[in-house]
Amino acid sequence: MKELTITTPIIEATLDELSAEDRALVEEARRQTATSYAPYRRFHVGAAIRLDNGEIVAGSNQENAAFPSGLCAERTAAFYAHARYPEAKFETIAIAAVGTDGLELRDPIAPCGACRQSLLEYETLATHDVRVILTARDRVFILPSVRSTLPLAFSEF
């Protein structure tokens, strides 16, 4: 028997430390929180994906009274990005959230398991790592890949 340790490399930064390209992606994710339809949980999430063709495609969470018929921001953006630009490869995704108090969260949040698995499929299609930027009020976490958010991923498909 052997014990394994799994670690996730995370870069912590401030918005000012990001490149202009990454700042623009974060700002779009933040804007998308305002388009969220979240009357039940009142938790508003926005996501923005930069594609290798230069396009930025964004989405927000969309709830529905018939739980779990709603959709998370990350999958809303990913599904639209691939439907609109099926040949484009994902490069980076930024995610922002606003809590029930109407303020951006103090700490970054990560995608749920379903979103991580869905994003992993697009990372596999891209044939390269897709960076993940998790943003909050005063902190930004940068992860090197979707796979780093799901280290024991189901990826043999």
Contents of the next structure:
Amino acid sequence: MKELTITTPIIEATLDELSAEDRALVEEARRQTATSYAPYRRFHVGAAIRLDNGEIVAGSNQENAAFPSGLCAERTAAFYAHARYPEAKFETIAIAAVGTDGLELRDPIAPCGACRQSLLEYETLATHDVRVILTARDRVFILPSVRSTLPLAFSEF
Ligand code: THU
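Can you now output the form predicted in complex with ligand THU? The one shown was the form predicted alone.
First the chain shown before, then all remaining chains and molecules of the complex.
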């Protein structure tokens, strides 16, 4: 018997430490929180994905009275990105959230498990790591890959 340890490397940075490209992605994710349809939870999430064709595709959470029928921001953005540009590979995703108090979260927003699993599939398609930027009010967490957000992910391969 032996113990195995899985570690998740995270870079914590302030916004002004980001490249202009990453800052633009974070700003787009933040802007997208305003397009969220969240009358039930009043928790507004925005996601922006930069593709290797230079396009940025963004989305927000969309809720529904028939509760499980809604969708998180990350999957709204990811599914649309691949539907719109099926040949393009994901490069980086940024996620931002505004809580019920109307303010951006104090701590970086973390995607739910289902979104991590969905994003992982696009990382596999990309055949390279897809960086993940989790945004808070005054700082971000940068993860090197989707895989690093979902240890022991399901895979048939
Ligand atoms: N939500 C997201 O958009 N992304 C996540 O990763 C977790 C949760 C949404 C779903 C729901 O509309 C609201 O945030 C609160 O759960």
